[in-house]
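Next comes just one chain, in structure tokens: the form predicted on its own.
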Amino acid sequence: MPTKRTSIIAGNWKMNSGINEGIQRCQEIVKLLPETNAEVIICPPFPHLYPLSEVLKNTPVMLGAQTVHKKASGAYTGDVGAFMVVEAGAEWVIIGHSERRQYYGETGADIREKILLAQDNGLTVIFCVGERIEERESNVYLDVITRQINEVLDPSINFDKLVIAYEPVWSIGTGKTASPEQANEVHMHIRQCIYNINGGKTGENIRVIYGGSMKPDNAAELLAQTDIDGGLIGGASLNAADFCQIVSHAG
């Protein structure tokens, strides 16, 4: 039988939100969060980690950091380190969104570099992949997911501290979502490739979550998907009842 593998509902705040709007948000995360089997963490900015670490302990949310530099320290002024995000409490962290890529020309060896690092320091990591929208409509998007994993992962990575979200980079921010059908194909696609990066059991027990534009209105149809084990949620993570209902959907 299919291995039951456990969900995730991870919320990207981006840049966004002061802190003490950041601490009521998760306030009222907590107070409104729904019985669950799913795992939820909360990705702020930088400078809320330790103030809602704070918040957040003794509860079931976890708390995740939006990136790390892929040095363990020095002269880069301006970065925050792996360590430092452990520090403030963080046992997550995202690696490879589109927004770093596009934005801050991270490469696959730049992202890769930052994966081995942060789980050299015990982070679990949500490691981003995704199409822009002229290789979806020239329908190379299957080898562009392909050629994202295979420059970052091989069997040195540890895999029980990875997941992998599915970003259709088109559908950011633009409140289009890939149809479930699109969004179960490429999680599929996804899990051969780690299949024949680490074997079968690692393809069947990868978890692959979706982050492209979910919300309370699609989140049922997109992770009632065989392959879809959860969502990277931006725009809707900034509403404590929206968030509360997309975790409601992933059981």
Ligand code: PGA
The other form holds:
Amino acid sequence: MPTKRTSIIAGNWKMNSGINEGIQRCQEIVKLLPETNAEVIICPPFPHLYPLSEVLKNTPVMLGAQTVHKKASGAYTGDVGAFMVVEAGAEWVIIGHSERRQYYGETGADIREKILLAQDNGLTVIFCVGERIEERESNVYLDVITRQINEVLDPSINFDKLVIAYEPVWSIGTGKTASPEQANEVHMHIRQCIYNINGGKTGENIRVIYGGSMKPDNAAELLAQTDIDGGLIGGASLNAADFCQIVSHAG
Ligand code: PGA
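Any chance you could show the form predicted in complex with this ligand after that form predicted on its own?
Up next: the whole complex, starting with the chain shown before.
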């Protein structure tokens, strides 16, 4: 019997929406949320975590942060520590998003430190990997994914508190989605990489979600793939109805 993995639909709001809009969107999501077994997560900007945790109290919708600092606390002006997002109501955190790698120079070593610290604080991590367009076109994309995984993960990671998001950089915010077959190929490869690191059933059990221009009209066929366990949704998560429609396609 293949493992039945619980689906995840996570909305990455990035640096969008004021607090009133965020509250309204959360209320609408709760109202429109279909009957689902999927875990549903909203990742708003830091200052909105606490107020949204009040709105989402006693609902099935969970909160996540979009990153955290790699150190526990200290003189890091402008940054936010893992324990702080936990205090503010987050149970999840996105780490290693390509925008963080690109605009803030986050390296594999930084990402590893962040994941270990986030897990130590009880957070479940959505760790993002994905190739650039030139890496896909020159056919080295699987090697890139292997490297991004191997420089960050080893058996000291808590794989029960880890989800991997495959987000091809060329598909993020571009409207160009990976085809279901393209995505599924990489998801299977990710499972193999995880198996190579931790053995046992880790590769089979780990949840691998897809991100990159996932929308109501392409979600069903992506989520129907054998190795796609959910989605990390950017643009379409800013609309409650679209986001809930995506949730309705997740097992
Ligand atoms: P997108 O973003 O859905 O707008 O492409 C996905 C992401 O960056 O997580």
